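Here's a solo chain for you in structure tokens, the form predicted alone.
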Amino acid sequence: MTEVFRVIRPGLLTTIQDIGRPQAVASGVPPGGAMDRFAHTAANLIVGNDRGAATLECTLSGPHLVAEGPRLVAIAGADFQPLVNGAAAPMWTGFFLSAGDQLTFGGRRAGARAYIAVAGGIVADRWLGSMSTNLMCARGGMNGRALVAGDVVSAGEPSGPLVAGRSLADGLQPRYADRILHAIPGPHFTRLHVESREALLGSTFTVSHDSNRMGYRLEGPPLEAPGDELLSFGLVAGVVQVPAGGQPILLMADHQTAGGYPMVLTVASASIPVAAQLAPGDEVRFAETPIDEALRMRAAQRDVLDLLIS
């Protein structure tokens, strides 16, 4: 394990994330992990890491980091204008930092979450098999919290030769700007009144400022889903629930593991990266998508990531 970054400024919310704790869901522990799994995985593969290695997830703004030694890094996801010693650094591309180099960010241009991968993978506190930061439980990552000034971030040793310049072409990156989430009707879709079904699939919703890694509250036309009270049932990221107030909630990485609100949609896994890049105030729409098409989209994303392994 080697020290790789010293934190000068942490950014708004920078945490250590990997692929989370799916094996602990049955015990009531939120799965957690990177919100945008595509960007997280791409950044790791670009620097030669395993797909599940830990990265830094930066929310809405980037940190100011100083390299403690030479290391290959990659930044993927949201565009916060990365800079190395004040000069523009590439996105979705591996590049080297030398000891003393300053990695900063000029400001948010697009997206909500950027991922910084380091060859060898970030090394941090492990809880229930994962280094992902769970802020509610204060476990995992950097002592269960976001990064603060003065922290030192460490990484493991790279497993192979370090090669700069590996990149993911623009045309293969997620189309974050579309803000259309492909979704499959959920088991309680037909509880919605006909007018509410039409509103759900035909209206534009706005991500509320009362949103976080657990889920997004969506502001738009109120939906009505009458019927008998439901027993709690298992949940997954991407589920759209409708509570009594009628404003839908889109569950994200740190979602609760069970709940009893009607589940009217499930966002296709291939659209979760787009959802992960939404910020409060952004508009979003849902597009009904057949399961076969959702599976095809997921396979296409996997094929794109496989291109980075060779």
Second form
Amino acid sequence: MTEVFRVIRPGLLTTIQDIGRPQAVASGVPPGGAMDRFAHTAANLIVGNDRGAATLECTLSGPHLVAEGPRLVAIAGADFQPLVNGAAAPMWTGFFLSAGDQLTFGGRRAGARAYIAVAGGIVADRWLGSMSTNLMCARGGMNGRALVAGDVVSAGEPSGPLVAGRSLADGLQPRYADRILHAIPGPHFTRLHVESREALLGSTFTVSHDSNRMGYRLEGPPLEAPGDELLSFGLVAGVVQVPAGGQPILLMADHQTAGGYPMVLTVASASIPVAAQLAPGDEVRFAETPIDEALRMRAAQRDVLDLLIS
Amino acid sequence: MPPQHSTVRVRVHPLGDTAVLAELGTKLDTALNTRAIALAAALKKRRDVRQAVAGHASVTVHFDPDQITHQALAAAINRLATKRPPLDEPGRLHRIPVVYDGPDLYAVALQLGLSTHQVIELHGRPIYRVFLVGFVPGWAYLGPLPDELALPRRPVPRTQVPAGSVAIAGHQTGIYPLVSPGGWHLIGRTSVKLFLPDSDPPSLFRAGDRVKFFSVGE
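To complete the pair, please output the form predicted together with its partner chain; the form predicted alone was given just before.
Every component of the complex follows; first up is the chain already shown.
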């Protein structure tokens, strides 16, 4: 384990994330992990890491980091205009930092979450099998909290040869800007009034400012899903729930593990990265998609990531 | 008369492309919950299943769509669900001391037409079952609550319920493990810690456990 970054400014919310702790949901602990698994995985594969290695997830703004030694890094996901010593640095591409290099960000151009991967993988507190930061439980990652100025981020030893310049072509990156979430009707879709079904699939919703890693509140036409109170069931990321007030909630990585609100849609796994890149105030639409099509999109995404494995 | 086996038929709904909700029933029922927990345990042993979590009367299943289709998984779930469920072995028994001085105790008694003493006595009488652990870390849905204590949730949830609050709603009772918002009626409090972040698993209660409350002074 070696120190790789010193934090000068942490950015709005920068946390250490890997692929989470899915087995912990039986204890009510959110599965957690990187919100945009595509960008997280791509950044890892570009620097030669395993898909599940920990990265820095930077929310809405990037940090100011100083490299403590030479390292191969990659940045993927949201475009916050990365800069090395003031000069534009590439995204979705591996490059070397030398000791003392300043990694900063010019500002948010698109997306909500950028991932910084380091060859060897970031090493931090492990909790219930994962280094992902859980802010509510104050466990995992950097002492269970977001990065703060003065923190030192460490990484493991890279296992393979370090190759700079490995890259994901523009055309193969997710189409974040589409802001269309492919979704499959959920178990309680038919509880919705016909007008509410049309509103859910035909309207534009705005991601509320009351949105975070647990879930997004969506502002739009209120939906009516009347019926008896449901017994509680296990939830998954991507589920769209309709609570009594009628404003849908899209569950994300740190979602509550069980609940009883009607589940009217589930976002296709291939569209979760698009959802992860939505910022408060962004508009989004749902497109009803057959399961077979969702599976094809999922397979296509995996094929793209496989191109990054040499 | 429908054939007997149709009563155990499980409705399997897609939850996106990599999960399903297997619904065994729609009633708060100990036998259904026992079957859900057994089904989740059986599904977890399968190589094509990544995670299976029992709800009150359902199982949420994450699976690997490269190994099995939705249809084949639904068939496998129905096969597993028709097997005779294992005997409901009594889960671990937790005895939980409660100071019955919750902010809603008096209002609950008034609404139910009972004395506060009767509310306390009725709440402490059954041995409750842990139907499921979830919602927030360490929270457990316990029940069934005696009919005499059944009340709808508070119309306006509290934004902050103190950790350790003992609460009731509908035919269920529970303990808030962490400070969180909540719409249940607060009738008491306990010093027992339900969320144990440095243990694995980090929850005191597990699905299928049993819980008995007893009244204590300060």
